[in-house]
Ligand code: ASP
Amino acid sequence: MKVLKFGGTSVGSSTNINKVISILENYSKKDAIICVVSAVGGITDRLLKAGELANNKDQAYTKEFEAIQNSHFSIITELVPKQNKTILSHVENMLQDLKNLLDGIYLINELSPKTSDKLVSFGELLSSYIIAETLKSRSLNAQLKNSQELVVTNSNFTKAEVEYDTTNKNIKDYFSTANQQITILPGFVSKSKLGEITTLGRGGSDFTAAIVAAALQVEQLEIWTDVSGMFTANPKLVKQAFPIDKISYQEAMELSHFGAKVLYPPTVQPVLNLNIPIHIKNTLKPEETGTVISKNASSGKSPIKGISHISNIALLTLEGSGMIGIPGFSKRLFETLAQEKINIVLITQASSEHSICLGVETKDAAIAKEAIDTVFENEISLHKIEPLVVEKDLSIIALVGDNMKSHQGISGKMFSALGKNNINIRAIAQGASEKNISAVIADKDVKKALNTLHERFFEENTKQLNVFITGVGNVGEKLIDQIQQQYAFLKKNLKIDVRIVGMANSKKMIFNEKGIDLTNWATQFHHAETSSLQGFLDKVIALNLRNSIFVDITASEAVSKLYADYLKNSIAVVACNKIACSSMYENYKKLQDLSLKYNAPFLYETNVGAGLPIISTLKNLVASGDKVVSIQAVLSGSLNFVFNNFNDKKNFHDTVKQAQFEGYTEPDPRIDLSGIDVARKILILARENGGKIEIEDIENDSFLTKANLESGSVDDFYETLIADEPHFQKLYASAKEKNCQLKYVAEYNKGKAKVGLKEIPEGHPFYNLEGKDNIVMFYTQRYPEQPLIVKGAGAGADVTASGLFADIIQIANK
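Now the structure: this chain alone, the form being predicted alone.
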């Protein structure tokens, strides 16, 4: 004999009921079947709503009744279209009884727990009758048995307690003589010893099935629902969650307690002592394995079996010096809550006895505060304790697993992962059995917390990065192409899953929490929302995704001013925009401090040498204890390109135009040619070396004329270049006469920095610097005579994008 239970979704439509019937038909070929069914999906909620409306004198209860009636009539018509007159007549009588009950509630304004139980019992009684009659109409040997004639309880309405001696005898007696192949039982419903209609609480259909399975000591109890077992986390919140093959009774109860809706916690109790396995299966996908709950479930690779949560939690904190060493203090506190019938979900107390934190459902918080403040009124008035503090909008997350106690460092990994994503923990609780580790966090962080922990404990250490890019011009396009090209490689070899979740240009911005499709990202801007810097920031914060990275590929001061807001929300910042790091030293230092405080990396390797590892090399020198004495560098790929291509046969104007056309200069080439860009770069290197200097402190020996520097626009600037061609030819001729090369050089020595055009003699490391290459020479205590040299392409969209990409990957490896 087998006991199967089908939930509300499984019997929520004629289509699903047909799937149930198919399963029962297959099972009944081998075994006698007991089938416990829930109410049609959503009907219990409608019954309760109709009752509340009637009790509130709201005639809208009649519309709820009509919806209930139409739902059942529709299912009957679709299941047994040719033989439904008798069934319809019986259901009509049942529905008339329901209507009379609702009318009575409306007239006398009475909806007691007793009446409520009678009201909601109609759901299971209707569904079980319809399913039983459908089985009969299809020539299956089936019979309906009312569970109210078997399950006997006390009179604790809405959550009655079972009288097991009487109930077990009733079940054994009935099934000892029953000869039908399929028995249909309504779940959830029961009767008291006095014959009053009672229910076993929400989720009680699972309980009914377990009671029957235990009484008959069957080999296995099967719970059929709309998911393929118990998952490692809620699959609606964690897309990577997967079904757990095997799990112990205790683990299942822990997960159910912490919000896993697949199983009603009391279900386990009747079968626990008898070691009857519970198999959770998917009605819609019966071929899938599901989850087996038993006494000796294999541990598998991970000591963690699942991650779950409870929402709508309030944290109550009672504290004060008057609590220390006072016997019975906790007893008074707990008794107060018990008298108000308030369930305590979590308890944690400081060893100093100075405070006690309790987690309760948010709906109970106001009552709890009033009751506790009243009971401890005297102590509060004497300032021995403080009035109860209530914090709302909280949730409890929990790691669950029997074998956590034999694995060191689980809690450390849990809290480290949460901390790195700026998820603040308000309270912690861990039982001595170590079957769960619970933490109270803000409601808004639940999704991020669950995904963070699932990634940490279940996803083979694959780290998901959620990237938001502002500035999808030339460099941005190259970065997107590189991420798309390397996606599979990174995921397979480095266990990094890089997803671009948001993009913005100056006009539009797009977002996709699951990751933007990079095969056609540009077309998505056609129908995108209007872009705004604050709107982009607000969206990134609202999504609240783990391992979020903001990438700035602009030259905008306004964008750079938002870095602090990103960092304060533990969103890493990667920037090729030099403005922030070359702004006032106070702002530079503030960003570094925020990065440390909020554990949000702030990386800007491309600020100095595009894709060259210049800043990282300097940081490594400093971190290893070396002392950088001086820095000499050619830091502008743009200027190097210009002076490598300019000569007495090609004028300066055309050379600059070519550099701009090929993407080596900013849209406004004055930024490059004025030397301010190079000054910013040497300023950043000086600061990375510990120097506290400002941009004004850097000596800038410009090679441009006064007319060039005072030009009002880019077009005017180009006009002045034509007019001042003799000036540039003179510079070239002077260098050529000395067999020198013109290079724009940045220098830092003993706390001072300067930039300017220099004539570099043959044999110098800068002399043969070609194209757009950059070079940096670090003279240090360890490299006093032969400097440490970093050399390579210092401009161009591809190399700049690769530098940004390298920073993103570096964040993943932290």
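Positions refer to the first chain, counted from 1. We call the rigid core whatever largest set of C-alpha positions still superposes within 1.5 Å between the two forms. All of these numbers come straight from a predicted model, not from anything done at the bench. First, how it differs from the form predicted in complex with the ligand.
Fitting the two forms on the rigid core leaves the C-alpha of K420 displaced by under 2 angstroms between these two forms.
Once both forms are overlaid on the rigid core, the distance between the two CA positions of Q59 between these two forms is 2 angstroms or more. Comparing the forms between these two forms, the C-alpha position of H72 differs by 2 angstroms or more, with the core used for superposition.
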Second form
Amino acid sequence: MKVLKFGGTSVGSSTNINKVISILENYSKKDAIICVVSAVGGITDRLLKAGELANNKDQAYTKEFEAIQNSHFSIITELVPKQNKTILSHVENMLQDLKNLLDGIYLINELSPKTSDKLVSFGELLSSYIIAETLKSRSLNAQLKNSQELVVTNSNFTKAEVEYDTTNKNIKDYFSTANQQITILPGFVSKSKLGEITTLGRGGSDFTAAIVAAALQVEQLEIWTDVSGMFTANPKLVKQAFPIDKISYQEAMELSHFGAKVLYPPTVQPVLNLNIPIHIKNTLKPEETGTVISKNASSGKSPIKGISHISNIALLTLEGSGMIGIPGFSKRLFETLAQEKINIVLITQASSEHSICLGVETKDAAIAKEAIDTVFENEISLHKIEPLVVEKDLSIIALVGDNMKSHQGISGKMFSALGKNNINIRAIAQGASEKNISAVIADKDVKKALNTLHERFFEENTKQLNVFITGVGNVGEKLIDQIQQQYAFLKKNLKIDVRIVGMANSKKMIFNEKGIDLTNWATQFHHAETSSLQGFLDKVIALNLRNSIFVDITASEAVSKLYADYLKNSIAVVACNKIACSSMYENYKKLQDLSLKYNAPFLYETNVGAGLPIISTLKNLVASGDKVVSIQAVLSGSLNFVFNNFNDKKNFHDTVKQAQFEGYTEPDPRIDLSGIDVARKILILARENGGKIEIEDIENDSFLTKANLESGSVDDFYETLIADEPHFQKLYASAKEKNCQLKYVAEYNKGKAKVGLKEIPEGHPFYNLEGKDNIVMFYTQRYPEQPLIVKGAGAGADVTASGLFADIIQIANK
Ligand code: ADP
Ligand code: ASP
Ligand code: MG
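How about the form predicted in complex with the ligand, since we already have the form predicted alone?
Entire complex below, previous chain first.
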């Protein structure tokens, strides 16, 4: 004999009930079976809602009633399209009783736990009747038995405790004479010794099945639900979660106690001592293996079996220096809560015994506070202890595994993973059995915490990066292309899952928590919401995803001003925008400090030399203890282009125009030609080397004339270039005469930096620098004569995008 239980979704529609029937048909060919059913999915909630509305004198309860009625009627007509009159009229009678009960609640304004149990029992009574009749109509040898006649409880309404002696006897007696192949039993419902209707607690149909399985000592209990087993974490919240093949009774109990709803916690208890395995299966995918819960579950590779959570927790803290001296303190505290029937979910006590922290369900917090403050009234008035402090909007997350006790460092891993993602932990408890470690965190962090821990313990190798891009122009497009192209490679070879979750330009922004489809991202902008810098930031914070990275591909000062807010929320910042790093030193330093404090990388390799590894090389030199003595560099692709093309046959004005036309200069070419851009770059390098310098400290020996520098607009500037052509020809002639090349050079020497045009003699490493290339020479203690040279294309959308990409990937390795 086997006991099978089908949950709400499994019996939630005629299509699913047909699936249930075909499973029953198959099983019953071999053996007699007992089938416990839940109410049709969602009906228990609806019944409770209808009751609440009626109790609140809200006529809308009739709407709920009608919805309940309609869903049952349509299931019947779909399941038994012909000759269904008797079934329909029986169900109509039951529904009439339900309606009368609701009307009664409405009239007398009363909904006691006792009435509530009567009300919700309709769910299972209806579903079990309909399923049994459907089976009969299809000529299956089935019989309905009301489990209220079998399961006897005390009168603890809404979560009654089972009287096992009578219950076991009833079940054995009934089944000793029953000779049908299939017995249908409603789950969840029961009766007290006094004959009152009781229920076994929300989710209690699982428990009914376990009680029956244990009473009859069957070989297996099967729980059929809407997921393929007990998962490593709630699959609705953690996409990467997977079903656990085998798990011990203790582990399953811990997981369900800490919120894995797939199994009602008390279910394990009746079958545990009898060693009856529980098999969790998916009604919608019966071919999948599911989970076996048994005594000797193999341990598997990981010491952690699963991660679960309970929401709506309130933390009660009782504190005070006088606590140690108060006799029977804990006894009084726990007794008070027990008297109020308040379930304690978690306990931690500081070893100094100055404070004790309890986790309870939020709904119990107010009663707990009142009761505890009253019991300790005297001690509170004497200031021996403080009034109880209640914190709400909390959740408990728990790591569960039998083998945790033989592995060191699990809590370390758990808390460092949470810490890195800025998840604040309010309290910690480790069960004495060392089968679970639990932590109290804010409700809003639950999803992020579950995913972070799942990644840490079950996907050791894969790290998900959640990228948010602002500025999807030229460079942004290239970056998106590169990420799209490399996605599969990164996932397979480097175990990095890079997803772009948000994108914005100055007008619109789009988001997709699961990752934006990169094949048509541009068209998604058509229907996108209007963007704002603050709106983008708010959304990134609200999504609260682990390993979030904000990428700034703008040249906007306003965007750079928000880096601090991103970093403070533990969101990494990757920028090619150099405004932040070249702003006031104080601001640069603040961002570095925030990055350290909040464990959020701040990377800007592309600020100098686009994709060339200039900043990282310098950082490595400094970190490894080398001393940088001087830096000599050509850092402007635009100026390099201009001076490589300018000569005595081509005037300066036309050369600059060409550079601008070909996209090598800023829209305002004065930013490049005045040397400001180069000055910002050497400033950043100087700062990376530990220099506390400001942009004003950099000597800028401009090669432009006074008229060029004072021009009011870009057009005026070009005019002055024409007028001053002889000046530029003179610069050229002087260099040519010495067989030199003109290069715009940035230098850093003993804490001082300067930029300016230089005549570079043949043989010098700068002499042959082509096109828009950059070069940096680091003279250090380890490289005193032959400098460490980084050279290559220092501008262009493609190389800048790849520099940004490299920064993003670097974050995965943190
Ligand atoms: P039923 O109505 O079949 O009893 P439940 O809704 O009570 O189903 O339980 C199944 C649900 O439990 C799943 O759909 C899933 O959302 C939730 N769940 C939470 N944690 C877990 C977990 N660790 N493994 C599987 N399911 C889980
Ligand atoms: N129908 C009840 C509930 O929704 C019992 C169950 O489905 O297990 O809680
Ligand atoms: Mg359930």
